[in-house]
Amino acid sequence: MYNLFYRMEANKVCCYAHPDAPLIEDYRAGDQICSDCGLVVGDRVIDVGSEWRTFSNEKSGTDPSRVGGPENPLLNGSDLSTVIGPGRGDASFDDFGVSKYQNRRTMSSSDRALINAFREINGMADRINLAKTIVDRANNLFKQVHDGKNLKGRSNDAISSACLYIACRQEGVPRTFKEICAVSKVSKKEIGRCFKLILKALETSVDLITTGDFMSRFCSNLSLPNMVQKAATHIARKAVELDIVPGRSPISVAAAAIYMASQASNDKRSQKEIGDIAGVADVTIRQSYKLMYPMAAQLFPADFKFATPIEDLPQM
């Protein structure tokens, strides 16, 4: 005899004698069993798994799993569709050799554009190792822009790249335009135009970029120790607070701060090495460094251990 007991406060199936004991699910029999006393507290549990097991290393091209892919709420109709596989026997074809059962091309051009854009966003995110939360946000942004028809005439590749850039900014892990452009098919200028149009169309905003947003990633890619990273972060922040680098982009200020901190330590890095990682030209780093050098004594943190004294730092 099966016993079913509900805890009213949690609306949860549990054993009446051991309400806090975890339940064991027997997928073959469809039962839920109390782990303490073995009482069957639920039966005929629906198995939501795949209909058959799928082995990816099978040589045959057939996939025995017939449950299809997960639903995509961003697509119209939640992507609930059936795809008929190719026929292999004589019964699958008529007298003229035409397949009797064919897929109807029911996917709209709108859904086709969305799927291609989502694939492009996912591909770009994979190439620069972005998290799935950023991909999901970028997909939602593209869906809003596509449904609103706000950017007619702009290529979907440019809109996808701009959506990924905005998603990175909104998730607190900003990437530079050059980093997005490196994995995109469109120019930096076109991405910048779409970025401004999307912000205006969706009436959304992004936080301003600061030097600290890039510092840890740049220093990590340059294999600099934590002491140099802390010093560079302090130098960049003080330079902005003292208004030493007016009008300079946060990326160039961060690059100049890393150059100054590394030159004062044992782990020295050249302007070219830093420029390649930060995506800025050597001359841009020199210009920002030239503005910061006269105030170097005020920029370094008090506990920094100098391997090279301030007066011996490179002068531009």
Contents of the next structure:
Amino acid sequence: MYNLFYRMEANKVCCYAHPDAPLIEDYRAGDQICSDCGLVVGDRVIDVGSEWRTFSNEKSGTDPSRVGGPENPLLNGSDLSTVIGPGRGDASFDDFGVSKYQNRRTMSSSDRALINAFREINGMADRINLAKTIVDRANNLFKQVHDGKNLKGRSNDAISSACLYIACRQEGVPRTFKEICAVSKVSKKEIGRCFKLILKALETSVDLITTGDFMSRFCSNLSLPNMVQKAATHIARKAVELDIVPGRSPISVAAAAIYMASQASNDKRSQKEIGDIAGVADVTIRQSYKLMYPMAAQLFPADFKFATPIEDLPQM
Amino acid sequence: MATTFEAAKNGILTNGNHVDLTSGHYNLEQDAIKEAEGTKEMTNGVQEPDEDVPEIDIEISNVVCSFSVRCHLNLREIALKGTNVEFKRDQGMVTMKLRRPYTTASIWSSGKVTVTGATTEPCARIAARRVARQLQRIGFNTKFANYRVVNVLGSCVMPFNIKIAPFSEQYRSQASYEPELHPGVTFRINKPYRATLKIFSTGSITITGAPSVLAVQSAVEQIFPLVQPFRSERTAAQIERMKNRAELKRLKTVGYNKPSKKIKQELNSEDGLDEEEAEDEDEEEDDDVLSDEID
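Right, the form predicted alone is done; let's see the coordinates for the form predicted in complex with its partner chain.
Shown next: the complete complex, the earlier chain at its head.
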């Protein structure tokens, strides 16, 4: 029988008749099939999927998987080291019940800090429900900072919090310093300092925060309807455009805009509630609101339905 | 204009008058001594020698200098024998306060001394020499070595408000603006002198980290054309408020202090005659647009 194997390149297997046809892999049978003519090209292909299915709620301490987790390529020393697993069965225990072979050596002592930091970043991100892309970016930033070594003296917690903050900013979904502070052990001052140092060390810069970045989050936390959220976004944007709130932090302007919009609608929120959610003092909201109140008529969007007309808006 | 520049270099200027150096009899050293004695009226205003640009008053608030007496000092002896000294044991230094010029000297046992609080460069030098003289009188074999001005702090106000957000966007490499951390833009300049400027939306600019008064001046000259395109109008209320502030500041130097709230309440409740005063005070208590939150 004619040998059906025709190799064009050293590594590539393909059908002899259709060298350019993509191969379909059938995992269950272990075959590679030509998509054009149906010829089985590969034979007894080893399945690279996992041996065991692992479920997160299984409390079994023994993980039957023999290969361990996926390798973390960019971020670790990428050394293929062997680890002695925990002993099972009677032979692995001493006379006294102590396991004979001591538990796994520190496999990557140079990256111990890295692994700790990644775990920390993961934990923090988990608490505020951040997407995996942000976590990955934060990990990348931490790795870069760690390699650069100019922030060596700073505590790793502070650097990881600052990396998380920068990652959120770079992804276009900034979190306020106070929000990061809430899930971290570090003070806002220290995170701010590390933030500036990291930007200098990595020679990057971040975009300025705008009022619109926080609208959806704050409004959802206050359970305000979409109309109010849109109105608040419009108010804040207009206020910044007209420059009636010079020198005010965008967070305070956003909070004051939400207050104005909510007071004009049916779902009114007090300054204290908004201040709690936004992390702004209610006197700050009051100050920004006082600046915005005189121009209220110009700030509201044209199609806004007033439950409370502008004249009846609180002046405080 | 050249004369004011030279005068500015020496840090001495009278009340807006131009210093005439061509007269030949003007003795700058004498002037400095008189200032230190407190007999001469100190304004510390430095006129900007630019003709096509409105004059901006730069106020030098602090000149920090350091020198060495080149001998080991026994801090305990200084603490016991010296006048107006305070021994800070946890920091390992002695602070000596001078009355004229009003300065504070931090003395370390290595013989290094830092003098802060002076308002002009010659003032600082005189204060440093006074400290060295005091230490000499206590009995140490002092010399006056390595005198240099370490830091000069100054501030000025632009005649207009500044839109700091677009300004910081344009000068990304040199400016850093984080509204959550600080209400001002931190602008760093490197040539011809190193300085850090904090620019606020009200138009006031603070200069720190400059090596000399001249550096402060050149920094302001550098920043003015950069900031001018981003100017914006001031409201009448703001101008009024700034005037009131300046007025109060001037009164404070004479010795008048704004009456505290308690006293004002008492005054209010006593008789109607004082109501006018109380009204004026209330204006100051209005929410300050100028004092931005540092949340």
